[in-house]
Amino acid sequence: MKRILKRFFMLIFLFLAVGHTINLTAVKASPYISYNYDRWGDAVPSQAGYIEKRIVSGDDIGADSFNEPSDIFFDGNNFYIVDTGNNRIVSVDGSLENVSAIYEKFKMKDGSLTTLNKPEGIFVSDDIIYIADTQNSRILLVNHDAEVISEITKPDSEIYDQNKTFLPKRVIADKAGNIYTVLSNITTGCAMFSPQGEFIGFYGANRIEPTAEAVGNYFRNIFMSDKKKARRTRQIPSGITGFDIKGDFIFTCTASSSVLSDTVKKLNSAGKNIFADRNVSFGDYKLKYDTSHYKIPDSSICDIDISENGNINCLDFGTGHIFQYDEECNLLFIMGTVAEQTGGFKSPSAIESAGENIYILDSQKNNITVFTETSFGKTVHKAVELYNTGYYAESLDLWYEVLRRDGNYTYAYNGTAFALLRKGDYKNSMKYSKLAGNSQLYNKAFEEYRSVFLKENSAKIFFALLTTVIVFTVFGKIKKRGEQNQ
């Protein structure tokens, strides 16, 4: 018997053990450890939403090696894929495993061909392709016959500097057909141009940050001389990188660290900044040295993505992270980093999004890395959803799941404490208001556990009150007949 028990005990030891060093060798493959932010906005270990599923490089797709690759694109059937080196354009299946076709040679309306010439943007819609032939200085919008249709040059206007180069970087269009380009030579917006290519104008400039050289320079320039105005350095503002549309509204990045406010914009039909006045930062709250490279790395969102659920992808170039932010602005999750294992990027171009994945372009590895939603990510979406759709008694049990697998989740506070307040559960939503750091839903939860307490027990209170009242007038008479009998 006490053989049996030996072996039986032995072997679970053994399997802990080798579970262990599974586990060991599953984080140690990762080249970044999966963290967060507390609310007091210090960056703590946490759970991982994504994790790194698989590489693809030309060579698996069967289109050759790529060469500096500086654009994806999903269209819901097919990815698409800016291939600068090598002035082509990949499309592949849904599962990145075949290719559908490669655009190289595209066929004019007058029956001649045309090439590429180092692009660098790609946008699908209706049936219509959209380059960004930045090199040939034009956007061209083809079908999937590589027939073209249209072509847009530099326009012929007022408006745009005729001493610059027309270089479009990225290229989008709008449900009513409507182009917008990003220049990688102008800071003043994105480039519109109607559905017939008429240049329109400029969409969502970034604006200038009011530092206290920007605002002693404004009251300066009052006081100056035309001549001396002219020898001065004029400030522009920061341009945008990158951008991405999801219905009526676009979704705009910029690579600049100085340029807060305007790091990640929503932009309506009008160029008004949805986000302006919401007190949020994108990308990490405080860089952290970076012992492999010996540097603190720059940030520098270059690229922006929008999921199908309207989860906000950036791509930050700097520090090789990924950030997901859900459509209120909450970060959900941060995956990725500079390395050379999988996981790490070495020059990050492009970000793109198909159900449960995500999809990183890099430049200079050649290569797309896949990463996949985790168990732990599903339920966090899940919760969001329901969340940020009203159904909050219905999140309530997803929030408890997070949190006991992710004790530093910090909105997994904030999402129980506002499905608890929802749900009348007023003491326990100041508890977990507490955890959150959320001082304004706190307020409103201890205000409406006040005015609930003062309701169920008013009898109560008006009996204790008047039982006060009578107990300290009769004491006060008996006080006064006994003074009066002295």
Second form
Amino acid sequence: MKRILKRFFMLIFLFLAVGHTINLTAVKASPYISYNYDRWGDAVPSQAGYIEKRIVSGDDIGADSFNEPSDIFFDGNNFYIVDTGNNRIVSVDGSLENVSAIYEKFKMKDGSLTTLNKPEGIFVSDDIIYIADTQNSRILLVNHDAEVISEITKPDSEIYDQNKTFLPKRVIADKAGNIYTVLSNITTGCAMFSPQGEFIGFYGANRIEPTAEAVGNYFRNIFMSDKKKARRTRQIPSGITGFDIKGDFIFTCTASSSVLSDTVKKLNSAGKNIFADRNVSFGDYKLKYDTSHYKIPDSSICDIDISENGNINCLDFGTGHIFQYDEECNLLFIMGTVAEQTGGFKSPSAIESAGENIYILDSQKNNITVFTETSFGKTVHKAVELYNTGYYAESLDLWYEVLRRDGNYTYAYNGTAFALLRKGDYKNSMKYSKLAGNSQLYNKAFEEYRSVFLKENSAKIFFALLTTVIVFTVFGKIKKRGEQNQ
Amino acid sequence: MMNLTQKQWLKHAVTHIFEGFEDMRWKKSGSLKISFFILILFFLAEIAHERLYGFQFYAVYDKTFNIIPYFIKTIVLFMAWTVGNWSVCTVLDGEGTMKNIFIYSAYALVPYISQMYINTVLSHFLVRDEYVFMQAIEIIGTLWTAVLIFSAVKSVHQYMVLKTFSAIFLTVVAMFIMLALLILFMALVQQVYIFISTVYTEIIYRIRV
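Based on the form predicted alone presented above, generate the structure block for the form predicted in complex with its partner chain.
Below is the entire complex, every chain and molecule, led by the chain shown above.
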């Protein structure tokens, strides 16, 4: 009896101890379960690649609190935050601690002062700050002393429909100084301006999704008169929502819950989408029913950012998820959610990355959430970087490390399989490509494995075949003779 | 003349595509046992072809396994063919009984089933570049079965060529009609079920209040 009692108390004590540690970890946990997709495209729990570190509000950095901020940009030294509601640009140092400058009034060339009216986008390069001054229908090019260098207004061109508004929402500039801007209500792509501010044309329009209706209309249009065609409603692609520039390529994203094609594009200088012919998809595969909001959330990628090592970060407005892809569009990490706590967003508006951090600007919480790379994330990034630059053998140990930490990480199986294939370990390459669900890679590994096997055992196989043939013919002869004798 | 065992009859019918079934009919041969065995092999072949295929050709979603689709794709479809063919050809002066239609059609399936097994095995030894061999085997097996089916229908009912074609066409139509009726019936059962369950729930609530 005593022993039973002792055991009973021991058990209770054990439960308490275990419960205690679980509670402790629960306090620190994110408001979401970090997940990834397995080889069949089903969501599975995964190790976090990024974890929310802190929240920065306007008051924290010494500026007054933000009011519906809509864009954030990092130029290598400073952050620039577009504080839309307060009509100002706030510049903060790289560690997000102290304000370095607040731009509210700008000096025009003739000496007069001008203010912003609900600006929504910013870009900084070569000491020029490009501001999309949305409600003033202009793009301002200013220097760091708040002096206006030039001003771009609605183009007076035949290509630009004069009935349409000119409301720049995002702005970027390439190396040559050409300026690109995303306009609201314009579906023909982003407007492109020369460094002198002349309108060149539109760039990188989305395609119409080939739905059954679109295809049907195409055939119907063949038999229609021009008059009738003019009266019909036209199929219009959805307009671009956000973009980022990296090297010679411009990445665009399109926020639309109904359109599935062209959500993320990689445009070369000719405006051609490099991702168009590749079978890649962005965002969630299957959206889960959200029990706290009683609906299936809409997925729409509202902003995109390319980090220094080429990873593509996409911000999903509807679900609050941030998707990180490598430059080959393989999914690396998913983080964030819609929630009140740190790590959740209410209305995420912009994404920016710097070093190992990812910054999310929330226009309703009026703050910036800083996500920082975990050690798992660091391992994956290092492996991916080596893998994508062709150092397969060097990446192998890192892939093994990734798999030790998260056995559900599909990309690591792919990486391992390919690295092993390059190394010549075909048998294990077959094993890992099977685990990765990559039959094409398996095919290659198997082909090599088979040819090696045949080369090594050709003599044995030949003799085995020969013996079977001899045995069968002899048996056949004996059988025949037996039948004849009967 | 033609004193063959049942196994030899099967071989004869499959290898002599034009007169094999005629001979079988003349000798009143054909075994129901072998036919059922073929049908079971067909069912297993379908599963093997889908599930045990070489990984280099396609990756199967192997988290779940549902046997019903395979059952419908093979056995139910074959039964529908037999019943459909019998009902059509009884009207069209066919001489075949249900049993004979069943046996002859099952025998005709042999090349197709063999093709499935051969390809499933080969898929573990070949790579994607050599898929053309498997494709050739598949086409040969399918065409062979198509010719055998035609020949089976022709000899089991003692039809002319043109009438055989129309009989096969009408059988397919009959199969579609059976399918449509089945779906209609299932929808009806569902409606009735929903109605009864609603009434039941309503009564339960009333009783409680």
